[in-house]
Amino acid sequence: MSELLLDRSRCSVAGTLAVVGEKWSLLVLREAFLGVRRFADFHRILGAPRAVLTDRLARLVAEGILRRVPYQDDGERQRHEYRLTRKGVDLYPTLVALMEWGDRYLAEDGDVPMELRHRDCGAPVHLTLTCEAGHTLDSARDVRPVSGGS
């Protein structure tokens, strides 16, 4: 099928970008994957304006990517922390892909700011594209787009 005949009116890339494609949303997700849960910590680490951070967290909660969980420190009022949902955890490969691209094309002299390592054996983690038959794909040239799940 010609790429010109594919229906782009229901594009999954555009839909995903509408939900998480803004800089602060992706950075909130990065921090959530690194274990940050509380508003004050997101604010301190990211340096995002409070109103922007509040808006992005609310949007990620509304989209079901994060969930608010109440907590209360001794002598303090009840607050909420933000935890990844299953839907949020499923975005991890997306952030790993962005990180690997940045490491490859933006890191000077291969000096990457952070490595991901397998918790069990300590080996570096890399994202790979595979088909359902188990073949590893080397590039986009190994993929053929077809209409709707065919």
Given for the second form:
Number of protein chains: 2
Amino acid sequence: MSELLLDRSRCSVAGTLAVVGEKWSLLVLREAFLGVRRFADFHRILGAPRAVLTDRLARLVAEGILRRVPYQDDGERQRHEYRLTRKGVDLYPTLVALMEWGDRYLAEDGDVPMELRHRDCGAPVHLTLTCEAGHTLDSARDVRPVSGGS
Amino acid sequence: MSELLLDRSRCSVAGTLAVVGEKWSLLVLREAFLGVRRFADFHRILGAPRAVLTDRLARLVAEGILRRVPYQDDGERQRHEYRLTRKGVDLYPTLVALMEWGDRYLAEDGDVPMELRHRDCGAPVHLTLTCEAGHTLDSARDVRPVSGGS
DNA sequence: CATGCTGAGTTCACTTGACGAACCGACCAC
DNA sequence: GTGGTCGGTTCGTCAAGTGAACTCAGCATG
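Moving from the form predicted on its own to the form predicted in complex with another copy of the chain:
The complete assembly is shown below, putting the previous chain first.
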């Protein structure tokens, strides 16, 4: 049972959840991926309390996942909008993984709310587990965890 | 800005988070993937309050992600252990996605806490976005979301 | 039999976090 | 100045997480 001897204290799952695991954070990011940038839009679409939204956006900016960019509409004063950074864009697989599980287990009679297509060829997009030798893995059972680094 | 017109009310990301988005749930599953099955082990390794752990395990069982299996050690009374179901195993990509992001952005000087290897060939395993036509996508930017079903 | 031990909880007092409605301040248009 | 909008902040209430103490079943020991 060597798996039980792996070091959990620095686990990346726990670390990532400490950054984006609070309520609303991942939903804010979902909206950011769908093109939402402004406070009022996040608020209207998500329905999260304003105070929570303020806090989550500030946190995501502090973590370098979103950045606050000034903009100015015609006849409007200057405001700020929130855009994904590279670090934020790299959370995309996490959202896709959550979405695919929900599509499989929560959608009624295969009626999936949203589909992802390859922008170039239009084919449906999925997450797959692959190894660097090029094999496609079917399941978690094909994976062996080993303690890294030290 | 057609992205803003997609239906969010049935979003699978939100749905999945409603099931496994509470504090500790995904960490419980991480341990389950590492082979932990018993209440006392979850408690000792995670350090979560017992009441929360009881609640999360019950919830995951109710959702069909874990199942409660009776077992009996020599000279011990019968107890129950928690094992992943197929539905639970299918959450593996979500955990891998969180882990890979943490490895990239939280690990100090590339010192990754844990590595995943292909059980057959030993090569490191990663999540990749691929389309059904066989292309590998580099980024979220290569994806176009379209409203599904209806 | 009485006692103690262990695993798997439950109870409880306390602190933290989320909620929703109201309020605020800058800026623009009229 | 009056009104409107955006992006907040404040506040009272309510839900959730925390940690320590307590419970209970069943096995083992003397």
